[in-house]
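Just the one chain here, the form predicted alone, laid out as structure tokens.
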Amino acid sequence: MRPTRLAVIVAALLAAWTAPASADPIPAAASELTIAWLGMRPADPPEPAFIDRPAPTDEGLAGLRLAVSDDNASGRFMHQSFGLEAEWLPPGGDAAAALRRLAAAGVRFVVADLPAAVLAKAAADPAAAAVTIFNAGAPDDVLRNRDCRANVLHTLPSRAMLADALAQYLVKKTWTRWLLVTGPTAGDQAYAAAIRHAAAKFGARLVGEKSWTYTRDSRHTATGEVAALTQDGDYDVVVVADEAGDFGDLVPYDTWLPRPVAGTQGLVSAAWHPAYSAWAAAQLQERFRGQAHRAMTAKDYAAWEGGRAVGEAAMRLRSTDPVSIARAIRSDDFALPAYKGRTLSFRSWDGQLRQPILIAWARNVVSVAPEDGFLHPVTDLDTLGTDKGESKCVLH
């Protein structure tokens, strides 16, 4: 009996996948398309806590190597292949240069972890025009709004998109009255405002506001002064903006009332959690560990995104054309399947990819934002972050 269509195809697709390393299957003319690395080394990287390993040194470019080889596993039946190329630019590099580098190159698709205000600086560069550079270190809600750029795509979930997914959670749990405890860093300043502003789009009330004084090296004899930080009336739950990791973890289990703490640390919002496992993410993460030994972080995933959404239209497109891809990845019907429930899609306002945030503690998922009940004319994943009738973002 001879085998159907489909399952032929199923029997090859099948035997593709599994194929050792060593085969060579791309065809020698296939069209090979460059995804480009481009990184920046911190001028002071946070001195991790005494029980946690040191941040690894290849984040972001570890998830983005894993989207080449899953781009080449689906390109080889299209006889189109990927390459990756790497770039890490110390403190203060020129990331301009570096792009106008790639551009000559012929390279047309970059994978960015750099400082908010590096990259508005190097994409705003008249050589990066016709590049696609996705955003995948900097949460900045500036980069989506006043300093937004038509050539910059954001896989990285913005704060307000993280705070608007936790305000949706503690929401739904009547947890509405809220005492935020802010660092002293422009990152806890920046997550700061974006809490403010979900509790006033979810009808969340901040009863207190607090801030943490202390320097990190008095954080071992600092304990004791969250009571009585904490000790500001009643309220449902304690949000800290610590992004530098000062003090969060210092507040669980010490404030005045014995209430739950959310925010950057204890109950966090993220877009990847090494918890996280369904929808058959499990498969990505072991994939991910296999490859870089070390668990998955959430730049790693939106360093994935990014490689994956190139890999995606290409296959879509049959075509290795960057011209077509770049437009393919912007139209509406674009849909990035990405291990979620949801295909994923970048927003035409501000170019942030739409995708659900993962609320979670360090061991475990407890849930899956936009939460049910919150509604939006479109899509509901549009109720995170900035929407379209409040974007100050004027493409250029």
The other form holds:
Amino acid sequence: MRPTRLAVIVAALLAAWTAPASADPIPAAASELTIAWLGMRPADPPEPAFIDRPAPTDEGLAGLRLAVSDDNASGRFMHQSFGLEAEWLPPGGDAAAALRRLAAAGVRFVVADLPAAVLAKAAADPAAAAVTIFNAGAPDDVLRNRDCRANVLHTLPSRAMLADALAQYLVKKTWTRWLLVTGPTAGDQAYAAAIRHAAAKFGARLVGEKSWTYTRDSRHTATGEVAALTQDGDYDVVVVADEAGDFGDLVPYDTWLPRPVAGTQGLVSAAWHPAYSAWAAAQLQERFRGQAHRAMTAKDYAAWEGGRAVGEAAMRLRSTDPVSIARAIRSDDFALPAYKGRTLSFRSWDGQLRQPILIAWARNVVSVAPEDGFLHPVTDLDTLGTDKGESKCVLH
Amino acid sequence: MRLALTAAALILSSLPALAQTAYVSNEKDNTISVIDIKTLAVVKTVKVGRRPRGILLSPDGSKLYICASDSDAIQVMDTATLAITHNLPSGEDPEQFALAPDGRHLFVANENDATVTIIDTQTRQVAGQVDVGIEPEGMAVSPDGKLAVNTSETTNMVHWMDAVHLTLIDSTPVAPRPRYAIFERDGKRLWVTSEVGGVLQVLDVASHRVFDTIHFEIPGVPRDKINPVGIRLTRDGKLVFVALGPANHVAVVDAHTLKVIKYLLVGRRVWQMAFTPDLSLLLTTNGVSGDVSVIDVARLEVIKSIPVGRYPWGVAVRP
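With the form predicted alone in hand, show me what the form predicted in complex with the partner chain looks like.
Entire complex below, previous chain first.
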């Protein structure tokens, strides 16, 4: 069944007055839909570890670029085409003004990498009400609870999801006594809170808590800080909360007791990982590498999911009508294939994409959460993160 | 005369497997296991190109075509001597393929390249290429040889091609990650599995429309861990066998009522299947457990499992 001529014309008219100021010009087709990228450069980015240099300058955007290319690969069989418009804001830039501009130009789908507070403020702008914003950069649980909004969907997993996934794996291994070492930033504190919550949720125990207070670079002056800090009774595993990558990588193999390290470093939990290849993920990794000339990160993947959600809904609807697409993406029947062996959908109560989480060290994906045996009356994917009953989100 | 040559080669061959013989590609071992159907045991293991996946036999059984995915080649094995005689130009990363009823043209899905390559096995030349969706996977040619279809795993469509003029005719969206397609013998219906969608879909070949979707339910197995892959139809058109991947079962579907009759427990991560020529047995490749399950088709029972190499993928049986 072909799309009805009328729907195509209506969609084309809707799309006609949008500004196709795309980075990759797309040839005109029956109906075009623009997906925008809105990113903000951090004011004081952490120095990447030597092994990670150079730090990517297009993290997230490169994932969206691939998604739009994938959308067009399906779209050309459906007489649909997708454009990309990208905007990077300087640190402290006005994201609300940028969203107003995009909305006025007719853009209805924005994939964003913005700090949580900036995103919350911009999404509350009245002009943003008609725009669906995919949060691909902020893991903050507050955005899925107190500051949640109907026009924001979260493709990046929340900290609660990441902590729950890791906790399930550690509990499955019966490594249930944790020593938690937390860094000084607000993100570190929030991650540590998610770890404490996950421990209580799945039956692990925090047998000790330490703060990482060293500010100098001990990589060159290793004099036993890690060993001293982890000399504190017995534990099964050291859990590090260090989102900026300040000290977490110093901990493995340097603990007082011979114990594994997990958390933000060591054994990590993430929606994507460079070592992941199952369920044809190798194909996505190779397509990404071919285009971006680097490995795909979890932020790239979250942005890809946002861009693909739009293209997948358009293909299933055989329409690029943004209102229909926005509704379809939020429906319980939405099924996004995303190289995880099962289709993904958004939680109706807080807009979070429910998805399997990889448990991995630097060179291997050890397991995929939810782990077997963690049961849920609806879907085991909802054992990860904030479930309906505990959500504090009131969508408006 | 090809037949005479084949017969002579068979007589001269010192291999014991002169009766029905099964060939199984072992994806991680880069080998083909040769199974004697009479004894249901591996009689020989042959080294081939890298990452062998899809395999099929020429109509006369004299040649085994092998998709050596990581060697970017289709290898041609002489089934009498088990030697690789030559390679065909396959395009990048061949995974699955189908032979046209003329026995001459191979339709190959190039997974990394979003194309279908058509190879003339006589001239050993590429006869054409058709652009399709991302990650082309399943391939089938209609019994009258006029139509070819390909499924694209990421674009999630069935692409309909004119198999004579080698052009794209139409595309039909299907359930997520379509893996395998097969025509009925009368060419009226096309059966397609969707691995991530977890379903078997039936398409009307005349209208290109999906007209039925069959779900699977196995007690104790979550629905989203049922990932259908290979399909086989009995010659009388009555039964459809569907390999359910990590659900470790083969579903038996009544082709008329479209109801599941039975689930057969086989090895782990069951991928592809092939009947013996007399249709008495169905062999399944089980990727994770590294074995082949043997199903008695009349009794719908699993009667044996045969250890083969690591990650067995494709299977073909020669009379």
